[in-house]
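The chain that follows stands alone, in the form predicted alone, written as structure tokens.
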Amino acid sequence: MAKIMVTGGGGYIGSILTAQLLEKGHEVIVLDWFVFGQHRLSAYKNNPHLTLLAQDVRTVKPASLKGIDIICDLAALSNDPAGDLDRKLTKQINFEARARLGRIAKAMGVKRYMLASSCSVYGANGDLAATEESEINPLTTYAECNALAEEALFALNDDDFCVTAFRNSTAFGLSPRMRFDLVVNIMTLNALKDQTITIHGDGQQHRPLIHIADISRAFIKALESEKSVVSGQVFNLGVTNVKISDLADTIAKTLPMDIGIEYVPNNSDARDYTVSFDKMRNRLRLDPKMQIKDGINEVFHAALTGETTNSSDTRTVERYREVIENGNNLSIGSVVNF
């Protein structure tokens, strides 16, 4: 079994990846600023293979990486609106800290480095599905920083330091650190709460989608693969591409109630892209297990039963804004002990 550091391991995807790694018997070191609390991992508080490091990824010391075999790097301000709250901070965390961590990792003898990037680097590509070889067109600070981080880390790739990047589609699904600022999740919640789904714009914009459990499975698949399969490689991760209007229809048809769909004119979002997942399936040999309807159902039932509730902690931008406006450094965070 490997000793694996998961940066951002207390987050939406990271908490799921941490759970999957522990289930496989790996030793897991979660490095996170825990803005959303350590209690997101409380189900594993008695697991002897889990260690929590409440640290800022921007100032990680080399000693923290001693003995680490693999880094799964998920620490980032996690979407386009969050990235625009403070562009300087986003660049520090989503690009500069990742590049620095990669350099330290290589110097400390870490063997593999896996980066959570984003399909948002493609920007707008019309009807042509973007492959990993397609020209990128980042339209936001968040997307630009992902592209820069990929470039910096792949420059470090060699026979002794295996770098892999995953361009994640828009994620969905249930997590201990739940997010209701993602399209499938928030549409499902609103359908339950208001019996109405509101679409901003004409709904013709496309989004690639993937369940968070399948993103985590991709990381595990890569760390279990031969280096020749994943070294220096980028993989688009997704289960399907869907128009926003079609997604709303799917949610309305899936839920056990009458759901209306309303359109509100809004042309502020220029992102419209589709993505090819052939390389994920053919080279990484990964087939997503979770379909959109699976995510809709699990989020619906969790919200219906109160297993998850909507608060500022589930809306990433709102939570970050609260911390910034209160004058707190995000590196300190709001730590809740087990």
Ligand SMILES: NC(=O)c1ccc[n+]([C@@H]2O[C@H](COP(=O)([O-])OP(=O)(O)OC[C@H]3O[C@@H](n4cnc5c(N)ncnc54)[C@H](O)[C@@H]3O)[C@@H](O)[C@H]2O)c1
Second form
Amino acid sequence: MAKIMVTGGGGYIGSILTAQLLEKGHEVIVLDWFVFGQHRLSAYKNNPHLTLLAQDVRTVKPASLKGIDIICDLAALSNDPAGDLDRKLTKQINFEARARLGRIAKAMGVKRYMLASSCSVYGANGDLAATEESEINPLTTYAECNALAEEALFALNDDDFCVTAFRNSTAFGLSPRMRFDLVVNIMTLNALKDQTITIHGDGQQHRPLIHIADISRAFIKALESEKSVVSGQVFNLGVTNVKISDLADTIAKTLPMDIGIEYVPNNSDARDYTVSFDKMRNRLRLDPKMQIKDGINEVFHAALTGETTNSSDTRTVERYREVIENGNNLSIGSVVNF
Ligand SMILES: NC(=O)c1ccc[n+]([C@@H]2O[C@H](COP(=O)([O-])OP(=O)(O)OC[C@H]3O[C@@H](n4cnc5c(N)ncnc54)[C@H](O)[C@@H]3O)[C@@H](O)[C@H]2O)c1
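The form predicted alone done, now the form predicted in complex with the named molecule:
Below, the chain from earlier opens the complete complex, with every other chain and molecule after it.
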């Protein structure tokens, strides 16, 4: 079993990945600023294989990486609007800290490094499904930092340090750190709350999507794969590309109540892109298990029973605005006791 550091392990995807790694018997060190709270992993508080480090990824000390075999790097300001709040901070966390972590990891003898990047690096690409070979076209600070981080990390890839980057589609599904800034989750919640789904624009734009459990499975699949399969490789991760108007129809048909769909004229988000997942299926041999309907159902039931609620820490940009307004004043530098 490996000793694995998950940066951002208290986050939406990271808390699911951490759970899956623990279930496989790995030793997991979660390093996180815990912007969304430390209680996200409390279900595992008695697991002797889990350590939580409350720390800013920008200031990780080389000694913290002693004995680590693998890093899954998920710490980041995790969407475009959060990345626009303070571009300097975004660059520090989403690019410079990742590049630095890669360098010190390599120097400390870490064997593998996996980066959570994003399909947003492709920008708007019209009708063609972007493959890993397609030209990238990052349109925001968030997307640009992902592209720069990939480049800096792949420059470190060699026989002793295996670097892999996952370009994630927009994620969906239920997590202890819930995100209601993601399209499937928020449309489902609004459908339950208002019996109406509101679409801004004509709904013709496409989005690639994937469930968080399948993103986590991709990281595990990669760490279990031969180095020759994943070394220096980028993989797009997704289950399907869906038109926003079709997603609204699917939600309306899946929920056990009458749901209306309303269109509000708006051109503010005209991003339209589709992505190919052939390499994920053929080279990584990952077949996503979770369909959009599975995510809709789990979010619906959790919201209905009150297991999840839409508070400020489920809306990423709002929470980062609070953090930045408070001078980034989070308690850091300690081992967390639940
Ligand atoms: N969820 C998606 O739809 C999606 C899509 C594409 C890419 N990604 C990428 O996947 C990764 C995880 O995303 P997520 O959805 O779990 O987001 P998230 O916001 O829930 O998790 C990110 C975690 O990083 C931590 N963090 C932020 N800044 C930090 C710092 N300076 N030091 C230490 N920890 C810090 C936060 O506390 C949080 O727990 C991110 O890199 C994100 O860009 C996510």
